[in-house]
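Presented as structure tokens, the chain that follows is alone, the form predicted alone.
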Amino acid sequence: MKNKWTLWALAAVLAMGFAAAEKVHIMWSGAITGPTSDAGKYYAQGIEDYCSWANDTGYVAGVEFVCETRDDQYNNANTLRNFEEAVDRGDPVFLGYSTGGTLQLKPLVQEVGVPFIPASYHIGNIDPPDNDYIFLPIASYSEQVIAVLEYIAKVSPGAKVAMAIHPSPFGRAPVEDAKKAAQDLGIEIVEVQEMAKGLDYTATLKRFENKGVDYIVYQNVAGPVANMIKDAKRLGLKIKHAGAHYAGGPDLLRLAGDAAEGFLWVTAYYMPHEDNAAAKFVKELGAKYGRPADTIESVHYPSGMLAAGIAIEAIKEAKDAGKKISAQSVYQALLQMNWPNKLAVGPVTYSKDDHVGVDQLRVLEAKNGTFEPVTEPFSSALFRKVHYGK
């Protein structure tokens, strides 16, 4: 009889241990198919793998993460439906994607009070009004473009610049700040051209050449950028090329080949070939979860990891503080976050008045098939001057 009671007690203790794991849902809504999906598919895989790593390592004691990546096809109506479903379920945080979808949801995010971490780095996402609950993972598109303009002004004083942008709120996001910055830098933005998908860019490039353009600065994803720079090489143009986070990286090198040589690129992430803990962590996770080389080398893979990591870190901090995991406790944890993450060139820090996570960026240049840094990590004082008047 004693042995039966001992076995029953042991079984009860084990059952209590298994039951103690709290399931926490995190949803991402983004473009796995459709426009910009060449970035979105890798971003989704980064989220999935970081969540799997957190579960496999027991990173947050007593919590099992249920992470769901939804393909919204870059359609704002689908994004809205996904967000409403996550809120109705009681998810403590939501991971978004597009600029248009994020701007559409701003008032609703504010109303329901659920922290929202987008893949869109548009500064307008966190500008007033309705800006309490949205948190950018890294420095904004505006700061990225201004950072590369600062570098261009340094190496080519008085340069003439054209901007080639995605035909969407994502593409247009940094344009006004870039124009203001160019005036301060003594360079000229002679044209802003929206890039229609799948076209021959010969006429556009010839027009840029006739206007004396020295640099084209891209705010787009890598596919259209690769097509334009290949056309420029085919035409024998001497125009140089540069771009913000989504425009470049190993994805661009894979698509454009040697036409990308000399491309200037701004991002907050380390490259997979670098000898540091960040690159090692990304490669280890990619190998662990069976990802192909294209995924592991894409900058969008660690970008997705960072978004998931910010959410999971906030949940961990809330739980470690003895709070019930909820949208409000995660929000309070985000406001106090100072996370020396394994993915970017600086820590993720937030406060009530600062909803930009990683404040630092680097300019890199494509050299012999890899992107090599040509600056140390820095933040742009000029961005704060032109956008905030500080």
Contents of the next structure:
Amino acid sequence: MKNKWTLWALAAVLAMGFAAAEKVHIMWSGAITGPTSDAGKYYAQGIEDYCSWANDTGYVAGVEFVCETRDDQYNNANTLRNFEEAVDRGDPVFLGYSTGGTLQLKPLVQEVGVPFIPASYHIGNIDPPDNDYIFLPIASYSEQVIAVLEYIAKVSPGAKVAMAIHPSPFGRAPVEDAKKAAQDLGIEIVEVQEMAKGLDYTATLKRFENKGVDYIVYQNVAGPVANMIKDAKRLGLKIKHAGAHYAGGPDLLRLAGDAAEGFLWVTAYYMPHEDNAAAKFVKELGAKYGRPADTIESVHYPSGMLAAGIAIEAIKEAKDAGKKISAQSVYQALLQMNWPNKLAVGPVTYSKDDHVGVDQLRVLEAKNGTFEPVTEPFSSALFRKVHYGK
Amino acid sequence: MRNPWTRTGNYKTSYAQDTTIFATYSEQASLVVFLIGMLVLPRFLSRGDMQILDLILIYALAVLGLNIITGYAGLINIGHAAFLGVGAYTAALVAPYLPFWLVLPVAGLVAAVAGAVVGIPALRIKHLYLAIATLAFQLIFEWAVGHSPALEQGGAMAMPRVVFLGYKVGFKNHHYFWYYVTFVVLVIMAFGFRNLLRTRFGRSLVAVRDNDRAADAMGMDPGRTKVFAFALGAFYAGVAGALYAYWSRAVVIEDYSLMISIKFLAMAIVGGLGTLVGSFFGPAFLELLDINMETFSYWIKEIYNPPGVDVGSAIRPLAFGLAIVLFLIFEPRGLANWWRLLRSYFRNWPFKY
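The structure above corresponds to the form predicted alone; please provide the structure of the form predicted together with the partner chain.
Then the entire complex follows, led off by the chain already shown.
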């Protein structure tokens, strides 16, 4: 009799072994080296740590996540190779990175029907055609720029604004929408300047000054923005500076020092120095997985976490609904998602017609070496009107 | 007596014999075996492997073009990716209206016109100055695309899906289909490359490279020869660009940037400047090096990943740079020279003389 129970116990243990957690692969392809790797390396670490946290806490019962962060070196051919490998393996969702890589993959993403969550918040990623399977984690650059213009119009009615943009689709995307919004807001966009990879912006800034520019709005990455605002400080200009997600953040403070004081930055992410659940969560994870201070301080670390979080949440919802985890079930879960996440200022919500996760944004201002919120979370009033005519 | 199957000595008695493509029947036979091997190769490779192989073949075509400009004519070209881009954007514009087999030569011809225009400064300048002129073309190309609404300002221009003789190309067969297309194009254009030196234009290229004043004195026109080199090299790049556009399914400016131009130069140097086989070895070596280094870097990350220092990720760019430096120092004639030495060894083995 005793042997019988031993056999039953052994069979139960074996059965548990066979019913071990289902392994679900999630791949991220982005720049850990090469251009924009200053953001990519932290973004990758955010993904890795969120996955580890989901596994360690058993966040999705019966699922073990195998998250791979691939360094595509900002090379579209590498991104393509990584994406196709993920599709061949049957990954239910893919995490992307650059604007160019995402735009290039759009037709293929549409063809294979695998949900794709990029780190690029370029509106073209989710504009038609081939836009069914791409989901932005937070509001687009276009919406961010219009949100900051709305803030400028509120605090400085009739202000003259210059835009300093990255010479790429990433940089140019918000320009037309911003011009339309400026008309509605009663402010004037006097010039749009593409920023070369120069180290001295004296001529540009003096021209802005001569045109009576009150604000420069940046759609760029932190490096060139830091150079320009340092030059503006050196020249003693009174022009104020503002920028979209990748233009600002702790990276800008590190690069520009006290020249960043007063910089207005629009993003959907909470800051690690804030006293809230998001900051606590980010710090805890950073400490748990041995990340250095610069990782924990970077806004790209929680950005990576949110991207991984959206993917994992969609998998959880598909699993909870009793569906087999696949690209289609995760896609359906994403379309119905309403996730009150900890990392950003609003819930991640999607629908068939809305592929923007967090619709809310905040304007933060650089004060004494940190970014402090100067607005409550809000949604841009004009973006949908100027971009979609709604 | 000359053995038609093996080359046991130099028995050539005429200029025509000296310029034959194949010295022996065994060389012809080995080429036929190689071509058959390449045709059946996809049966043994996965879709992922095919993707890499396709990329190597497309890059090989581009490097053939660079070898005409830089290898044969000795004109440093830092804007080769822009020629590729001209071909790719041409393909994106005409592909909705033309079958792909017509898109490829059209893209090549448009790139050739661009090449001839870029080559015009070569009538008056050379060396470093010409290199800067090609760099200028690269930058002008990127700027022009970036400011052209018709070209999506450098954003993606999707390529149409191809149907060929009722065969619809989709996700599963994409890389297999483009492998065969690229392979056929490459074989044709590689024969063109090989035959180039047998023509008076080809010999002019080399003569101008070696000493343009002497070439001028011998009745050649160095300026026209250089423009011709740019046009022909750009034609190869344009065709490669169109193939790349189809292969990657969309045209995006980042694929034709200065970094890619530098990568092509690295491929030409590592393969062996001015050599046919080097144009294959260079892209294959650097692409496979990168992929293997990627795998190696993940392995390194598994066993040694100190916080804050991404040792694994640093290995890939390090390996790329190191490979180029080591080749420049220890084997400036590239992998083609190793291939030559290997062939020489087997030609004399076992003791033909």
